[in-house]
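Take a look at this single chain, the form predicted in complex with its partner chain, given in structure tokens.
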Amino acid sequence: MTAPLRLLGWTLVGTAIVVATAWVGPSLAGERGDLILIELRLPRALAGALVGAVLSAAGAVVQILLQNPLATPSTVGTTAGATLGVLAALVLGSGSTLLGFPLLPAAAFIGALTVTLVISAVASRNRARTEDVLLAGIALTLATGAVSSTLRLGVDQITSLSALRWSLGSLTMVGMDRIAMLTPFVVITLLGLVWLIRPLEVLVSGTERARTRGVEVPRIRTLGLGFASLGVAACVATCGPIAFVGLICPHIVRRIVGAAPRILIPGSMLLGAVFLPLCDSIGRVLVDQREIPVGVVTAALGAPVLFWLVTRRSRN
């Protein structure tokens, strides 16, 4: 079977798989089961794939642009840059656009974007080493969650705590509305990455051996980074913080298929569509009667996936 037709198979499984986590939770027997099903279940679906194939080959892209397989838009900051930047525009509380774009995701945008070009430039410097890159990441991650803080401080209790609700990551309340806001920026970010797929094939054997093929590194780091922002930037205005979806998906499909960015990449988009779906049915059923936010059970997954690359990586 050719690799279109593979990829389109699994396409439709990855489908009937979202559709199917509708299901999972309460039952939605009465008279209310079929519009919660299609105005709660289906739309939050909807909105898990979309979310999901953004984190993960923003992570998967990333992982290869900073040659680090630990790096993703978490990880290098980029997940907090966004988060303060719908904090400080919900606290601010400014009307619903800036300068006519919707505010939530331009504030997130811009807070991606101005922590994404610190590290950018930290990483484009000629004798950076990844580790650099990383540390710079969690710096920055720490600063930017130090002012978010501050920023809920000086606020009053009812906006704190739903900044607080909103920054666990939730597929909650997202419907068609947010959905509908969110889809172009889903689009061309994984348009974007697509397209980037050739140089990175060459990226993926080293930044140097790159340049020396023909690739304009600097600027193949900066659209890449730049796609992976906006759509993180989107998501996070979306949904909250969703943590480590960039790391797990990325990794298992290149233990299962290979590093290659023309199969990891699509690879990591579809797993990331069905993952988080189904980490959000599980978040659903988990507790009786309670609803764990989805940013949580992926955290709570991610991070002893962490611990072991991490151990894997210093066995090696």
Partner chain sequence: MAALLALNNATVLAGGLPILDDVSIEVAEGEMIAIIGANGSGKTTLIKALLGLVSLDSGTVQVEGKQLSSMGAKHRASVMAWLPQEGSTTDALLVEDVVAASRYRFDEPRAVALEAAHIALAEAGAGDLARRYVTELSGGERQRVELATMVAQQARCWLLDEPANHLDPVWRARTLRFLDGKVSEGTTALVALHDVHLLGHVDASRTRVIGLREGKIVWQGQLDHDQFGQGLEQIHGVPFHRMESAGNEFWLPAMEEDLS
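Condition change, the form predicted in complex with its partner chain to the form predicted on its own:
The following holds one chain only.
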């Protein structure tokens, strides 16, 4: 079987799994069962597939660009910037609007993109090294985290609780309206990352060799970080920060089918699109009469994976 046919087959299997997750959870029997399925469960499954595909593909690309298997989109400060934007919006009043858009997701998007533009500027410098980009991302994450902590001190308990719920990451309130807003950014991000596969194939052989073969390394690094951060920012604005998807899925794909970008990036998209809806469905059934936010489930799965990766690298 050729590679395109295998990819098509796995895509069909993944689609079936995503749709099946809508039936996982409390019973859908009764008069409201169909309404819950159509209005709540299926949109959540679709949103989970879109967000999972973006986070996973972005994680794979960031790991390739920074040449660090422990790197994630959070490394470039996107999540921290989005969190700062949300807290600022909560202080101003989350019921407000900005140019017709709800203030909360709009502020998250602006905060994430602001931090990303700074990191992209660092990455575009001709003498910028991988370590420079990583350190700049860590510095911005710490700075935005400090500002976020300061903002939390000036809000009431209700606002603080809203900020906490947002920070957990959840697909509960994502409906078709938010999916409609998210989809264009998902399409742009995924197409952009796929378009970069060819130069990334050369880049993995080494920065110097890539330059000798005509690859503009700063430009590719800037575009890669830009596309990845655009998608991650849109996802955070839609459902809050969801950690470790961009770490777990690329590593699973890398161990199963290899690390070549032409395999790793599409494979990460597909696995992420299945992984996040599955985690969301797990959160619906772990505790009786309660729902665990999907961000908590991915963090519970990702933390041991990260610990294992760190200890494995230390032994090597």
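Remember, predicted model here, so these are calculated numbers, not experimental data. Rigid core here is just the name for the largest C-alpha set that superposes within 1.5 Å across the two forms. Positions refer to the first chain, counted from 1.
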Is there a C-alpha shift of 2 Å or more at Gly246 between these two forms once the rigid core is superposed? no
Would Ala143 count as moving between these two forms, using a Cα shift of 2 angstroms or more after superposing the core as the test? yes
Gly231 C-alpha shift between these two forms of 2 Å or more, rigid core reference: no
